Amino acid sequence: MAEKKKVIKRLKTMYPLRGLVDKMFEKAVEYSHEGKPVAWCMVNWWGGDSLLRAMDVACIYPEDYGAVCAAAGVAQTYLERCNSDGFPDHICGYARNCLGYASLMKAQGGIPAGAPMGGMPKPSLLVGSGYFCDTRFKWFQALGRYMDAPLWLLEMPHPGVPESLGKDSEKYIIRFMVEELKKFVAFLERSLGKKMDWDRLDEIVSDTIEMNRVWWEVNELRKVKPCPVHSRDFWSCMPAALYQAGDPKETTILYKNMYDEVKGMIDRGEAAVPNEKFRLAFAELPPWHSLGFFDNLAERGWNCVVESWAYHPPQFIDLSQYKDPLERVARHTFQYFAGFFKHAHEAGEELGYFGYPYIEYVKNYKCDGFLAHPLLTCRTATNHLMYVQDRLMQKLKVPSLFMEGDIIDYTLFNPDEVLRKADAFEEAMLHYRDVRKKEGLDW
């Protein structure tokens, strides 16, 4: 039987960016064999990544590896192992995949057989993060059942919208973050037995900020109708920036190549989904095990033109006046976190990060609908979705479709149920196009 033709037009420049993930895991295995330091890290939105790389530590990310395992169809083995060790099946799918993997690693005395991308070698360091999610706070601590590695937890204040805009709030937040980073440097120097290369760090931080500037510009091009970049390509090339999968200077070149390809598509009037009928925003985490499902939606003319804000780079701000690389790291990371807060406050919206960004996205990307993916195993990426649904309808007259599932466990995702709702949702999107026109909205 002939393979079904893929509907979504994939970017050629996406492939080398996606390939950086393979190289990231390959490098970690090489470092492990050579006796060099390897860190298992939680995504920290560049809060600690540059420091680790300046110290020549190979960094890999169990959250990213969870997505790899789900896409490769092997995650269920690790999930079942995690369950058999007594962890509840409603905790974070990334955590369950990682804990099950670590359990098998301990039992087999090394990288588990059949691990995709060569597997994650045993870490020299664990770098956790208190950003956003309570599971992430305890997850790396729980790895102590299976391995003995020093753990550092990166922290960042989480102010609300009004609190972040108070007098001197940002000054105190940045001061706190810089002090935390200084302590992290001291921890790395003690653990690795060498000093920080501050010149190298300064270069990496500047390159990282430039990398994210270019990546942000690529996503700005997606506002064009028809949209030249589907969310599938975003998810494929996003890890290059989010996880600093390669040298940021070289990664910047790859994103510039992508910018040129996308700009060329715009000039030729080409779209990621031929005959784009409906433009959708997607939230939050995708079903990594079933990304091919988006081709089924693309067959109907559905183009996912923007997605989860937490995986987008921050809007660029010039940080060149700050000479301390730690302060630039702190300000860059905090800009990612709070970059929408001022606009949210002006709009009278108080849920400034997981809520308000979608109001801007849907309006600026001219979306017909909001496709939400509530997850059984992730409160952080789920608890705001009903709020977003309400605000989009109240403010922009844009309807929402919910498709329940999970990032890792494919048994919790039912694509047929979503397709059964598709006709009715299309009718709703068409209806609210007329409503928006009557109310003076421009799409």
Given for the second form:
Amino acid sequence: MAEKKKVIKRLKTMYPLRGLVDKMFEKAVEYSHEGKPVAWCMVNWWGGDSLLRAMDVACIYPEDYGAVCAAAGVAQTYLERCNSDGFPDHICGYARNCLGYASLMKAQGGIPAGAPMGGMPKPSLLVGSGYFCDTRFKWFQALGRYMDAPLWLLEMPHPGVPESLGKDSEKYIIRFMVEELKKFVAFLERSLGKKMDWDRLDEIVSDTIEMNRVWWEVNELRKVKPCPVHSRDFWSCMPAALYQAGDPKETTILYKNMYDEVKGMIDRGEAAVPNEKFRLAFAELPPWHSLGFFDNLAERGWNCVVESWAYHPPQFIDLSQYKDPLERVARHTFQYFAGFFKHAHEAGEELGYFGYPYIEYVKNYKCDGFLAHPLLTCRTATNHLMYVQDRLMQKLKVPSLFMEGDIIDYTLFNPDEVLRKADAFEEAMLHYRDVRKKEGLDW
Amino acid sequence: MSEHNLKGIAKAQKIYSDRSQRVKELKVAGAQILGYMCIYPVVEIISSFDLVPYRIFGSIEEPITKADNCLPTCVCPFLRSALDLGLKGKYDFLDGVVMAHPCEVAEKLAHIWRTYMDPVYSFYIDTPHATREAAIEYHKESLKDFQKSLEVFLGKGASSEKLKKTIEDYNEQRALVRELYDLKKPDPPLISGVETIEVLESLMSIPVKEGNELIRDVIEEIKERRGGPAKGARVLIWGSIIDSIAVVKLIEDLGANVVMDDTCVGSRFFFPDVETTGDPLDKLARRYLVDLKCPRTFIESGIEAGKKDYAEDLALRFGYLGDYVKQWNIKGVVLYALRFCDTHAYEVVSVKDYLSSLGIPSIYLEHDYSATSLSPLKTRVQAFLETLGY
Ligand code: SF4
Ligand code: SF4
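Beyond the form predicted alone, can we have the form predicted together with the partner chain?
Full assembly next; the chain just shown is listed first.
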């Protein structure tokens, strides 16, 4: 498939946000040279980043580095190294990339030659997470073969929808999270040999919540028809919030700039995709190695207007009444995890995260279709997709298209096949527009 | 012959071949049956309400057809199979289900199961990965909620005394299972790995007291019987769920004896007791969260020291395997993981490293949970046994 011209209109304000990722990796290399602490972290949805930042630890995210390696075309070397060390090939592509990288790092005694973006320097700490996927801490545990950095597990409760709504549930859930965070602070203080700066933490937490509020507002604007922000822009600037790639106060300004740009586009009736014909919700992680493919879809008028709940900021709630910054961290993160649960319960839906949010998104963003990218090596991004496909059809009469692939391994993705299916899928989307109309649904 | 006329191993084999027969009889007599998935739903709480806990398994013999519409092929084939059986009506006799969070996919399955199977009663017990005090406390709160939901479902209150008594019944069962495993220490062992699974699966299919009676008979029988297993390579099997005798049979048919295991249908589920003093919910939370040694739980060294020593970490996480190796005189280990089982897949290399440090050879087998794909595994096991000198 020859790559077509760039059709998707990119936001100008996206670039400085995207640039924060490069800066994040550069900062880690600098810190490492200066003998300052560097942590390899799993994306933990605000559970620990503010605390690390307040302790002046440079954080990098091997997950993100996996995407970087895939885009730079060097992932295959690391994947092969991981395989030859004996790890099964069905585990997460990001993890295999990182395990292979760490193995080479050990063998070469430093950042492997040719590592993109200056490489990931040796960590002083590993911060795994108990959020969602098992890989999030099993992978970091497996890194013990290659490095002596201690590993902390940031824990996250995963109650079910009805179970989370019990009389005392919220109380003990938050208590648990706060206690875990306290232990994390103690671990950091011990490992780094210095005390937490609580005032600094307080400020960072407030800034982080505000940053996510503005980012949430930007995404709310995408409900407008035609949609001014394509998923590609979303993915480019989500790390700024999700990984706290930059200083949250400064990042907030960048998101505000984005808000203004998007607002202006709406006023002028501008869209990310000229002639937006079909609005799609995209699940879950994109094929990082083939992002240009979305231009091929955009050429047909396909606009990806909303993505998985997993990468979106939580719906804003005012947490200013909670003076303890750890409690604000806990409540903010739990709001992200369980923010849809009450509605899910009312709608009789059991999968309150990863599942139900798509139902709301598809309705509120008025999507014609659900574009799913199942990943052979990621259970988390895949196990609910058929369920969602079924719920969307049952409840909203919205059809789905599955395009099999992988986040790292480009050989598993077949863009031509997706394009072959595109005509039939467009017909299905048109057909279901009529069906929805007949059933009284308003898009 | 009905299982009522049978005793000991023959009875266990009969139950294994038709696991739900006994609970269906009990159901006709008025009992209520609660299905549970994996080893984390607390069976003591279920039984303390006079409900019969019944472990949900899959079937490696039965092709997955219906679950294909609900769960993709890149997730745990055991879970897909279990759901498939459910969708085909094989678990229709259950009055409800209790699920937990052994791994990410099983946690999702709990919610997907509720959606598609629509059980009259269901509860999902959140199970943290951490084992710190706050996690234990949180887990205890979840268990309290579980108790409360059963109270509402059954219209009767929980009794702390009854719970303590039930814990004692289960501890008795666990002691008997450990006694059974002691009979696998001699060379040759007095009971085969295949028979062990038949007995243990029976215990998970009948009420606890009946199970205790059964295993007592089994122990008595095998202590006395002649013609048990012949001598062979003494093997430990580690890994993901093994709920069919076929995998162990494959190894034993090649002349080895699976004398020890670390899987969730074996010692992993049965070995740890629940402490009987103090608040029973607290002790249950500790037993299930801290004492069950499954790769899904996070244990790590170096947290205090601020620096990890890999050898120390391996000893902390897998030291119990070293004890098994010594006590059961293990010559080789089969590491068995289901394809797409992340919790076990990440562990394989470290377990291998640990075993190598003890001088114990191991082989890694990956299985897709189907009977038809066992033969290539056979060739590999055969080659492995040859390297052990058998
Ligand atoms: S969510 Fe998927 S891609 Fe991300 S770390 Fe987990 S397994 Fe890997
Ligand atoms: S075999 Fe693995 S993936 Fe399957 S239920 Fe058990 S732990 Fe989960």
